Each structure stands twice: as structure tokens, then as C-alpha cells.
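For reference, the chain that follows is the form predicted on its own, supplied as C-alpha cells.
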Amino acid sequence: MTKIRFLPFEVTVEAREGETVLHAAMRAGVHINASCGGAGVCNKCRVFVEEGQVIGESLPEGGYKACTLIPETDLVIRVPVESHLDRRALLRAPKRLASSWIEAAERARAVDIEPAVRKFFLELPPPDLSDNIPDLRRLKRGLKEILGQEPEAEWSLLKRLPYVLREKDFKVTASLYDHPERRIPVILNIEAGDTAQNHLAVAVDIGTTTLCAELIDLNSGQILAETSDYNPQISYGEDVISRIEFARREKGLEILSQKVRERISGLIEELCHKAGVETSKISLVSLAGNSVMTHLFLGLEPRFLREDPYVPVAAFYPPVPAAELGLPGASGAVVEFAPCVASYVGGDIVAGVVAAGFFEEDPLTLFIDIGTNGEIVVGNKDFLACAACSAGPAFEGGGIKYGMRATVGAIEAVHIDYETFEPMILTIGGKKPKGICGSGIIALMANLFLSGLVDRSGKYRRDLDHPRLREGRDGWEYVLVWGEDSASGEDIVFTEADIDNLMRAKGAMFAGYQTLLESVGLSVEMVERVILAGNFGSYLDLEQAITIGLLPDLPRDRFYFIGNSSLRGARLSALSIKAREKMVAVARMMTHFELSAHPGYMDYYMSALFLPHTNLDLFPSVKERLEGGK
């Protein structure tokens, strides 16, 4: 077998007969940026040959694509600084723009704390001659007293019970779970002594590019450590789409489920080490995620959620023990799921709504979650309508020349000139630019199309002499970074097939808003409340994302950040079982709407792939700063 060594991670992996490149540095756990999966389309997966020989194909700017690259000798892999993911980016701080009344909304509506495992200490009598009941016996009947009914039990917990009984003189910590689909309390666990103050819990988000979890005390409620990373299944596809293709391949749907196990447990132990509690205290973790994660992460068959009509495994999940997921845990701690609505609006939306309570409220809320899956809810307690569009990865960097992920060294925020048209950009860690994230393209968009260079059409001026617009390889760029201040030593460029790819995702976005809305006979002037959720809205300028049309112009104040809803959903959740009940009537409440089935969806879609439309008037403020010369 051929070895492969990758650089700089100084990795080596022997290469199985006719692999790939890429497939090799999967399975060696190196990441390549590969957002087509390995299919060859998407010209992202780039690495160089330092040693060896090779069959594959070249780019135009150097390198090869890994996922056509077969080695011939032992080779030295080097891999460029775009793919090198760095997790401080995810540990950064979010805007806390327009959130007061996320803040103030929260603490009205804080829960009751009563999580759907609750421990309970007994001081049992211990057996004699003439009360000599079996021990679960006598567990149930003293849990009975407290309960006002008698709980079933978990055969696995008989192995253990005479012992731990005995251990501390019939004193014990019984944990019991209020099972969504039973209607008696069942007993998880026991243990000797008073335990009931070492209560927690773990809110997990299963994030298409990122997880993000939560370490709870589920007595105070409060969050005792947080953490996130990356998941590591982007190695096998950067969208939902890609990750079902290679689920079809041999044994493809065990490594990605796998995969996202295994960091998910990894993020739980480095959890409890920041905490300083053993993870043998978790009796819950609640994860929410959206379709295609949640199938993945269960290892259930995802190709039917993308095959007409569209079908999930399931869209209510029953609890699964932690252990036979491989999660840590106390014996006998359980895992639970946000429910979902259809293939493309998942338990995160769901949690989300939660999160947000707008569905309790009167105002017509807009519930926007921005990504290469962009959902949309509307509604408020008197209904709620949703739907997914297709927007694309560009908001994530993929289909963008130098886009990336939001990892150190992405360009995230552009301001240009508009005398010298000159760039000011600013990086996430303040180091060398590599590449630019979804806020920093919304940002040099609407910089672009601000300052005069790119017309309503998305195309670059032809008749103006600055040495930053050229014609390059692909057609018409601005440089944004040259070579010598960038990491890669490459300029780093923007091109009319970037601008293209952009103006396709947020009109997308756009035509979802209103086809949605009409739906349901309503339109986007009709809207009282916007919430942005996820990690990408951030990070979003609302002035930018308003210019180039990707949100509605409307009031300023009407705009609001949440951030992650969707593991502030799996929090509630885990404390309140009240929550978790919402999850339920939330989902059960909602109605889907297939935006492609609708026939005015490609009109609304079309008129919206001009900048910020083609209807002017639907953008007031962005009209009169172009007529009033910005």
C-alpha cells in the first residue's frame, strides 16, 4: 500500500488500492474543504503534491483536486491554509444587536423548573422477618408515598438494586423519567446515598457545520459550561444534500452517524472537565437538530427525506439510552429529540419557535433561520405557517471563489470606498485573510453595489480604469485582498460568477418570504416582528442584508437576534417538561408548505435575482439612498 503524509497536520495513512486523496484524509480524521461531497464540482477541495507521483486533475490556480487525486508512490500532501479549521472562531462572542426583547421576553417567560427526570432521596426501611417484600418492591412502595402512584421500573436496573440498596442501609437516590410516550413516572436509576443536588443535564444543537452543547444543573437551572466545534461530518459533505449522497455509499451512513456520536460525547466529557463534575451525573441529554442531522445522528436512512414526496423515518422520536448511542452518562440516562415538521424543517426550527415564544403571542412574527437550508416560519399563537428553501451554501462560502467557514482568518466584515474604491476588511482572530465567510460576501456585496461598482444586475462596470477591477480567468473580479498581505499568497477575488451565486441564495430567500406569506394571505408589509436565529444571523449587518435583499425593508425596529435558538429550545426542554410538551404542540401546530409546488414561487424567485429587486419599491430606504447618491 501507498502512504500518504499530510501537511502541515503531520498525518500519515496508508492508502487502500484506487482511493481517493480526499477519501484517504476521511478516514484519517484530516479535513479537506470539499463542499460537493467529492463529486468534482466544487473546485474547493484543493491540496498540492509536495512528493510522489499522481493521476488527477489540475486547477488553473495550482493544485489538484483531491478528490480525483490517486496516488502512484508514497506522497507528501500539503494541505492550504482554507481548509485549516480553527475552533476559536465558534467560541467568539455573537452581536447582541437589537436583542432586548429576546432579554426582556426570556425572563418573562422563564420556566418552571421541573425536568423530565427527577431525582428523589428515600430513607427506606430495611427488611425483616416481617416485612420482607422484594427490594423493587419496596422501592416502588416508597416512591409511591412521595409519587401518589407507583412507578414501573427498567429491568436493567435489577442487576444493581440489591447491592446499592444495602450499600448505605437502604438510603438511596432513586432518578425517575416522566417517559413522553407512557403514562406512568419509570425508574432509571438508583443510587446509594443522597445524590439529588448532582442533577444535570446536556443541550446539544447538531448543527449541519457546527455542535454546540450546554452542561445544565437541573436543580437551579443554571448553565454550568458551554463549548461547541465543528461537525466532523463537513468532511463528507458540506451541505445536508451531500451527506445523503454519501450516506448511500457502503457503509457511508455509519461512519457520518458514528462520526457525530463521537464528538458529541467528546464535547460532553470536555463539558463536565470545564464544570468539574463527573459525567456519571448526566441523567439527561436533549438534542435538537434538523432533519437530516437527527436521521444521521440515529443512523436512520436519509435518502427518502430528499426523494419525491419527501418522507422522514420519523418526525416524533422516542427516547433512546445514552449508552446504546454512545453517549456519556449515569446507568440508565436517556436522550431526547426535538420533534420535526418535514424533511427540511427540523427539531432546530421547532426548538427555535420554543425559544422564541412568539406562537404564544399576538404579533405577527416572521421567524427567519439564514443557511444553506434557509427556513422560514410565520405566525403567532393563532397559527404558524413554515417552509425551507433551497438557498444554497453561499452563505456559508460555498459556490464563492474564496468563500469559507467562519474559522480564523475569514474576512468578515468589508468596507469600501467610494471615492477610491478601496477595501477595509477586518478578520476573525485578526490574522492573515485566507478566504471570506458568509457576513463578510453580504458585506462586500453591498459595499459593491453602494459604491457603483456592480450595477442591479450584479455585474462588474466595464468602463472604469482601477487596477482592483479586471477581467481575470473566470470573467470580471475585484481583487479584495492582494497576494502579499493574503495567507495563501494568492489574491483573493470576487467574481461576477460569486456575485451570481449570491444574488441565487438571497433571492431565494426573498421569494420564500413572500410565497410563504402569501399562503396564508398575507404579505411582507404585514409583518410586526422579524426573528433571526442561528449562528450565521448573528453575525449578519442588517443594513447590508437589507441592501442587497435579502431581508424585507422593514421598520429597524422590528429586527431581532436570537442567536442560537435552537440550543436555547433544547435547554428549555431539558429543564422544563412543560417545554418539552410545547416542542410537541409546536410541531403538531405548524403547516408545511412545499414552496416549489406553488405556483407563483419561480416569479417571486426571478424578480428577486437583481439588486435588491426588480421591484424598487418594495426597498424604500435602499431606493432613496441610491437616488439620493447613497
Second form
Protein chains: 2
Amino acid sequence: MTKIRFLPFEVTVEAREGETVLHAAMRAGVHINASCGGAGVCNKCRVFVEEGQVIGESLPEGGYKACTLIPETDLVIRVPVESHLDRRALLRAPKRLASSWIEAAERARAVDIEPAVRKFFLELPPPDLSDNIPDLRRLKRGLKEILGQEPEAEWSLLKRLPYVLREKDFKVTASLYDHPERRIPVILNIEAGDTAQNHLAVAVDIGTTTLCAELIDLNSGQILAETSDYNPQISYGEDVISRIEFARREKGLEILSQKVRERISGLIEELCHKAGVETSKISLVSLAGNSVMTHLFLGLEPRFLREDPYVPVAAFYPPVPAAELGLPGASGAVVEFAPCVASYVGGDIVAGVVAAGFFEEDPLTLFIDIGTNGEIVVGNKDFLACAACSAGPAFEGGGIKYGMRATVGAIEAVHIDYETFEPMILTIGGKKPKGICGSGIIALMANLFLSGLVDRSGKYRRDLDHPRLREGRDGWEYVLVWGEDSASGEDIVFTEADIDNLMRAKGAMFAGYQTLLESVGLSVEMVERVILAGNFGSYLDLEQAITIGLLPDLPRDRFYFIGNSSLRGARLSALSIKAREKMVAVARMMTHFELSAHPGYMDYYMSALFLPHTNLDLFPSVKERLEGGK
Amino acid sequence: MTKIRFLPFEVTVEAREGETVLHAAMRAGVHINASCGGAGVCNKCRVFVEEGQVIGESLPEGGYKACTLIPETDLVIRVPVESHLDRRALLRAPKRLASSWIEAAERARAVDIEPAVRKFFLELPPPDLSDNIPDLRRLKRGLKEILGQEPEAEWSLLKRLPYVLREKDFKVTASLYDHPERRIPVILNIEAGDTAQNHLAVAVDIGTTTLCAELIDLNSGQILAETSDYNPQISYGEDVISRIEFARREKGLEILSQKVRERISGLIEELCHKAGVETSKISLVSLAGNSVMTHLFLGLEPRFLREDPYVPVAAFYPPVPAAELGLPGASGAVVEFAPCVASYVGGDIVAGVVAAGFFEEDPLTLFIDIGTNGEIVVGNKDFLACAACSAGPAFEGGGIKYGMRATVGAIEAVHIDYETFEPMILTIGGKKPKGICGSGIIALMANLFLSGLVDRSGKYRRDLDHPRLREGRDGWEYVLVWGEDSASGEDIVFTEADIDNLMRAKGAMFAGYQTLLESVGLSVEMVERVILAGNFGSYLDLEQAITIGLLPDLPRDRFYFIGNSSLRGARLSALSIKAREKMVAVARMMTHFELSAHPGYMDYYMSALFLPHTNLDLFPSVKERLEGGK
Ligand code: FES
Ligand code: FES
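Given the form predicted on its own, state the structure of the form predicted together with another copy of the chain.
Below is the whole assembly, all chains and molecules, this chain first.
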């Protein structure tokens, strides 16, 4: 790892493998003007290499484009005087802390590999006239010696039984399933010979946007392959509401169900291909998704989830034979589902809570999954309360004039120089900017606010004469990218209407924490740990999120990023019946609160429509910074 | 009911509805010469009506054809002197005794109607915001109030659940299934509104030759309709062995399985049509069949049933969804199977033993199902032993020159005048005789023996000069029907080779009783009750069967005819989980003996190849009659 020292700020940062000097500077809080997001076309990201060796494009007027510059050795880089240092450079990087905590916690929890499907190799005595009991009885007798009780068998097994038993002279491997509702195990499958070493499961997170899948070795607990893809239901509706609408059409539900099952089948084939194994060795598929995704996957009517009084068809789903759902796997393979709590608090959250593990610990924890349908859980080993929070699509770029999904060309990181008001931007894939994604929107908002371009009520400073601040067709706006540097040739702007939408989204989340905590007699300051779940959480900059009031202003070491906790929970459930039981326990234990039914919610919400909040005392570190900045 | 007094014998018999004078005479043991089996063409069955009114054909020479004569009032009938009385006229009719015993026993047992599928009408509270639990939870909560525990649900139910619940404002009827291997009930089906009164089951006996089915009302226990048909597998093999052979062909097993399921589906449709009900009200199908029939129905490999060491795939079959077997029924309807004991002692026998009920009583009972594959059970409440007996096809007309199945034109009853040696025959359907079926063969054998035409070793009297006794192409034979009276125009004869085959068949059965009884330390004389099961048993004449040594010579009031006990057992199992549990208990309790493995079997068999037996002391009443007849 090479070190980069930035002058004149005397800030040093370790460069990551393959990372450009521009990216390292953004991480370190060093402002470098960068208008094309790292596409190498604006030529504004000039820096000088004072020491060390680099690869990159030099500029005719001297210096290099920081967005092309890769260190070969330790570097000393001088940023031209037009750029300035931000205090953020001194902040810790909580994401790394978080992951190590989570990994440790997971290691601690994953010690006992005890999957719901177990494989046993049996050397049964071949029948003779003195012992000519039926094949099924012979198999059950052999299994009883191991299990201490006789397992149940389904008739589909009987068809194959006589052939498989005789294939390798009554040496067989049986797959036993621990059905969650029954007290006796079920024989799922038998294979000739000893196949106990080939024992696989798949964990899938069915997100509204993204499907993430892992192939798991049930003997070692290792992840053999990972993959992900878009949820193909997107073609029929971006969000859950529009999919529920589509499901009401003739065959609509069938199409949505079919599409997502097919895509997941494809992902499973892909996982097995990557790992060089056969799908016929998969005994268990563990799925986690929100209530709507789970309903659609199973082909269950979703409309009552969103119609008052918001009733799911089921919250605890029985296991389903993989073959009935068209998924590949061993003969008899079973699909299990993370249980839901309510219409808007689904199996993804329950799986996430199990993965995070705080429901077994003392510290009062706030578990947050930020998104269009945000979810909040608060609790510890004594109680769990949850609520769904309809934040709107701003965090996914929706309702924002130049908002977009986090795909190539989206501005994902922004810094504004507090004196020149010039932006530094980074795009995903280092392509010319097309628009701004969620994390970019939050970064932009935080920077506009801290630089003083926007006041606490979310209005642009009318008194400032700056070319980037102007009254456009849609009211006042800040020009983040000039047309000459953007992909479309149009200016990319951020309007006061965009600010309003973002404030409503973050206000809904914050009012949600407050309301839920108040519902259980607590308040935000009492929270001892905040766990940020979900994809969005992983790309969030903690300081920026606190600055705009999206996250509570608590000591930074109380925050943890857990990533795709839904997938982690699904994996834990595949690996251990204890984890599966915990999911049931968590879903049962969790009390669901309807935020809109709480009398105080509207007041909390209105108070949160400020930057960071009407009550600045709730955000002491932001208050201090604002005062310090004055 | 009209009475018929036969002169000069002074024998009076009650005529049955629609019965001819000839049939009544046969029943009463009154001999009337009848050569065309009642077809009205031989004109030999002349009788004179001395008193009363009749409908029938008169003969030119005076008198009437007895085979056409139906009484309108009480009659006095004079039989011309050429006919004589037989002692059999004084015998009791044990079949009527038997059926009343069985009916009483069945009434006593069938008091508790407690089927495995129960229906419950629920008026669930519709959801509101204060009670918006999932649909499935609402249903389970309602059922828990009734059952005291939460039932299990399969995912297929979930698809229909939200619609059915809302169809009649959360008033629904749930069908709960008591799965034999699980400790919690399963929700099979729900229907909108109150449908608890429509609650049906079907019981089916899958015979090798015949399928018999009943439609049962699970609320009242009443049989709503009955039907039967040939087992369509006959086209692919007459007996179980040839069907096992056919199953080895490409797709053979699939065809056999498919055919019988289709025919049973047709029978179920027919039953519902007859009763004017919908198949969708059938929750349960209860099947009983021998091991091969059950294997073939389920599509399970049958070949190991007949290959040493004779191993069934399973003896206890798990319940199977009717839809997976292509049978009509309610959504979620279940098919259950009577358990088997061994390869040649199947679910039909287990069901039969449960229907007969002797396994719960004190008397030592011999339960016999006579047929190509005869089955013998001996026991009482303390023990049950069983054996299969390969008697060969003689009882079904196989291996007998003019033997045939019991269909129209078969001679089913025979009497021979001990002085004239002229036969009196009755055919099924009153058509010209085509051949002799099982009951006719036994009647003929008994008459040939008692009349002295055949000696104890089964040889015709060589010293007698009678046109009906002759040396034909196949050795010595008795002409039962002259060509002029037969359907084909050929003489119908009964050869010494036929007698040999019949002796081997009855000898195998009798040696079977002796061997099985000896295996458990008992002997034939100790038997306190004999129950004759199966179709063949119903048509058997008790005296004739004892005379030839097919049945043991015990006091006649120890014999009972139970009819199709397999179907009765299947019905009891559908009506009551107690009966279903009894089937399991009986199958577990029954010890299976391999007759051919017993060292004494061959001696017993050789000794039984006499009429009635080498040891005449085993047949005291026959001995007495033979001595009395001298
Ligand atoms: S050229 Fe480097 S950011 Fe534009
Ligand atoms: S005519 Fe009556 S039996 Fe032949």
C-alpha cells in the first residue's frame, strides 16, 4: 500500500489498490476541483507530483489530471492554491470499524453449523429372507439408529427408493430435513453411495431492485460463489406499489412471480457454474425479501398488503419444494423464507436483525434500512419494536430533477469548496456525469448546507452573486456540472424543489426514529448503537448523513455498517436451524407500530423539515460546526 | 314373500323377489333336471303347479319350465318322479347368519364417526387496523380456538386464502387433516361460507380383477353410492405376476399406474353423478389393495415383490395429495392407503382384518381369502399370524378345461342326482352354458364325490356304465352339459386333469391353514371362528367347500361370510382415525410366515390331495355322510 501526502494540507492517506489520486483525495477530505466526475475531460483536477512515481495523464500547462493518476510509490502531491482543506479530512472511517465488528460478531455466531438439511451416509444391510422388511422400513431403521427417531417420508421418494438403494448395494446418503413446524424430520432425498461431502445451499436476498445470491457449502459454512442481478420485475414497475398495481392485471401476478423465479433460477445456475458444482447438490434455498417481494415470488395476492388495514396473506411461510417453484436443486430440495412481521416490515428486516444479532445483546440499538420504504427497528434482548417509514424515492434519485439510480455515470460523491463554491465530483465508473444518485445527493446537500449556500430552511442564499447559483426555470438552483462537462451537454442542477423532496425524505426517517422510540418510552439520545443496513447504507457518508439530519447526531463510534444484512440473515438461516428459529423468534417478538397512527408523528415530521432539524440541540456536533464555521 | 312347497319332498322354501322356481329349488336342495342352466331351451326342467298362480312358459306335454316360472302367490309344486331329494335340503343357510353378525359387529364399531378430515365452520372477525394480522394467522387463530393447537398449512393453500376469506366476509369452512405421522393437523382446504354439511370420502378396493368403490358421507357415515368395474390392468396381464412382468417393459409401469388411476377417477365421477354431488366435496380417498396393486397404483417398482427375498418398496404408505395422482376431489384432498404386511399379504387383508374385528376379540379366528393368491390370517386379540398361499388359478376357472370367470353363461351352481347321475345346473344370467366358474367347479366336485362318481383319490369310477361318464381325448371325464344344450354346441366336460388341478388348489389352502396354525402351536380343531372374505367366499357353498376339503370340517355355526372386507376396511378407515390406527396396529402386529419355508408344509400338502383328505378323521361330518350314504 502506498501513502499519499497532500500539500499544503499535510494530510496523509493510504491509497487503495488501483485507486486514483482524485478518489484518495475525496476520501481524505482534500478538495480538488473535478467537474467531469473523473472522466478525464474537464482538465480541472490539476495536481503537482512533488515526490514519487506515478502513471497518469499530464496536462499541457504542467501537472497531472488527478483523476488519471495512479501511484507507483509513496507520493507527495501538491494541490494548487485554488483548492482548500475541509475538516472532514480528520474524520475516522467508520465503515471499516463496522465491518470488523460485524465479522467478529458473525464468526462468533456461526460456530455451530447445523443446517436444516443434514446428510447421512448409511451402510444398510442388504435384504435376505431372514430380513426382508420393505425398502422404506430398512431406510428408516438405519436412520433411526442415528437420529433416535423415525423420520417421515413423502411418496415422491418411494418411486426412486428401490433403484437408489440397489445402485451401490444399499450404501446410500440420505438428506434429512428439519421441518420448522413438525416434530419429526422428513427424508428429502437419497443418493447412491457416499455423497455427504456434496452438500450445498443457496441464500438469496430478493430486493425490490436487486437480487443477491450466494452459494454456501453446508459442511464448511464457506461461501463458494456470489452473484447478483437486477430484479426483472423492474420492467413491470419500479417500486412495490406499481408492482402491486401490475399484479392486478390479467396474469399480472403470474408474470411477476414467474419472472423473478426464473431470474433466481438463472442466478443459481450461474453460482454453480462459477463454483464448478452441480445444482443437484443443492438441498436448501433460503430466501429473504420484503413482504411484497415474498408475496410476488410465491404468487400470493399482494393487493391487501397496501389496502387498509394492510393484511399480508401470511407472515410465516411454509417451506415449499424447490421443484414446485421451478428452482433447480436436488430431488426434494426445499425453499425456506424469512418470516415477515407486517405488510411493510418484511423478511429482509427480520433476517437483517438476526444477522446483526443485537436482539440477543444489552445495548439499546437502532437498526435502520434507508430507502423508499425505510424500515426502523429499535430494541435489544428485552424487546424489539419496528416501523416502516415511507420516505419516498429521493434516496434512490426519484423526485430529484437530475436524480438517477446508482449506475455508471451517476455522481456518487461531491465536495464543495467553502470559499470558491466550486464542486469536486466523482462518478461511478469514472464516466462523464449523467445525474446524481442517492449518496451524491446527500453529499451535495450536506456540502451546500455547510458551505452556507443553503440555509437551515433549505433555501439558497439569495444575496450571493456566484455563477453556479441562479434562478432557473424551476426556481433557484445550484449548477453542479456545467453542460460542457456532462454526458448530455445539459447543465446538471440541484433545485430548491429537489431540496424540499430530500428534506421530506430525511425528515420522515428522523421523525420515524423519534416516534418509534417514544412509542416504547425512549428517546434518540438513549440509543447506544446504530446499525445501518442495506445497500444504500453501505455508500452513505456518516458525517454528511448526520449533517443533513438523516441520522441522529450520536458519537460516531456507535455507528456500524452491516451491508446486505438480509442476505447475511438468509445465509445464517441456511447454515443453522438455530438462526432459523431466531428468525421466527424475532418476527414474533417484534412489535409493529404504525407511525402514521401515532399522535406525535406529524409534529416530529414537521420539526425535521429543517437542516439538520428545528431543534439544533438534537445535533450538537452540527451545531458546533456551524458555530465554528461562522 | 311367497312360499313354495315342493312335492313329493315336503320341502318348503321362501322364494326371493323375482326368483324362478328352479333357483329356489337349487337353494332348497331340490333336484330338478336342468341341462341348459336356466336358458329355457332344454325343456328338461318340467314341474307341475298344484296350487297357486304363476307366470311362466308351459310345455306342450303339460307342466311348466321351472326356469321360467315366477310365483305370483304361494305355490305347491310337484317335481316329476325322475327327480329326487338330496339331504342338502335340510341344511341351514349360513350366509344369512354371517351377514347379520358382520352387520351387528360393524354397527358396534362404526358408532364413532371421526374421520381423518374434519370440517369446521368459522366466523372469523374481519381485519381492521387494530387487528391486521396476516390472513393465515387469522385462520390459524380461529382454528386454534377449536383444536387447542395451531394447525400446519401448505403453501398451495396460501394462493387461494385471501380470496376465499373475503368471498363471504371471513366466514369460511376449513378442512383439517389428521396426518398419520405428524402430531399437528394440516389445513387441507378452505371454502367460503358454511360447507361443513358437504363432506365426502371415497373408499376403493383395488382388486387384481375388480375395482369396487363407495361414496361415503363423512357426517352421517352413510354410503351414498356404490359402483364397480374391472381393473383395466387386466388387458396387460391376468394375474399379479404377469403385471409385474409387463411393468418391466419400457413405460410399462407408467401405463399400469396410469390406467388404474384413470379408471378409479372414472368410478369417482360416476359415484358423484349417481349421488348428485360434486367431486369437489371429496376430501379423502381411502384405498385398499394387495401389495402389487398398491405398488402399481402408486407407480412404485413391483419387481422386488416377487424376486427373492421378496421386498416391498414400502408397507406403510404416506398419504398422497389426490391431485398428484390425478384423482378428482376437493383442493387439497388426500389419498390414504391400507398398509401391507409383506409382499404377498397386502393392504386388502389388513383392511379386511380390521373390518372383521376379530383382532380385538377372544375367539381364535381363521380369516380366509380364497383365490389364486389366497391369504390366511389366524389370531385373536393376543396375536395375529398370516401367510400367503399360492393356490393357483383353479378357483377362478384357470387350468380347468371348461373353466371360466364368473360372468354371464358360467355354470355357477350344480346338483347331481345320486341315482340317475343327471345334473341340474344354473348359469349366471340364465343364458346357455359356456363353461364353469369357481363356485360351479366346487359344487360339481362335491356332487361328483358324494354321488360316488369320483372316489377319494379323485378318479372316476371305471366300473360304471353311464353315458355321461366316458374316456375322452383327455382321459376320463364327466359330461356336465351335452352339446345340444351348450352355448358353443360342444359338450362341456370335467376331466380327471381338472380334478387334479382343483385338488392341488384346495390342498394348498388346507395345508396352509394347518401349517400356519402349527407355526403358532395350534391346530385346525381349535379354531373357534372361520371368516370367509372376498368375492369368491360370498358365492361359495359351505357344505360343498367342506365336502371337498377346501374348508375345515368345523361346526357350521362357526363360519361367517364377510364379503368384500377390503372395501369395508377402507370405508371404516375413511370414517374413523381409530380404524386407520387399527390398520397400522394390525399390520404391525401381524407376523408373516413363509409357508414354503416350513418343514411340515409339503407333508400337509401331500396329505390334502385326497377327497376330502387322507386323514378322514379331520372331516367327521363328511366321513359320517359317506358312511351314511353307503
Ligand atoms: S479531468 Fe479529472 S476530473 Fe475532470
Ligand atoms: S329349459 Fe329350463 S333349465 Fe333348460
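Residue numbers count along the first chain shown, from 1. Given the structure is predicted, the values throughout are model-derived calculations rather than measurements. Take the two forms, superpose them, and find the largest set of C-alpha atoms that agree within 1.5 Å; that set is the rigid core.
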Verify the C-alpha shift of residue 22 between these two forms: is it 2 Å or more after superposing the core? yes
At a 2 Å cut-off on C-alpha positions, does residue 13 qualify as shifted between these two forms after fitting the rigid core? yes
Once the core is aligned, does residue 576 move its Cα by at least 2 Å between these two forms? no
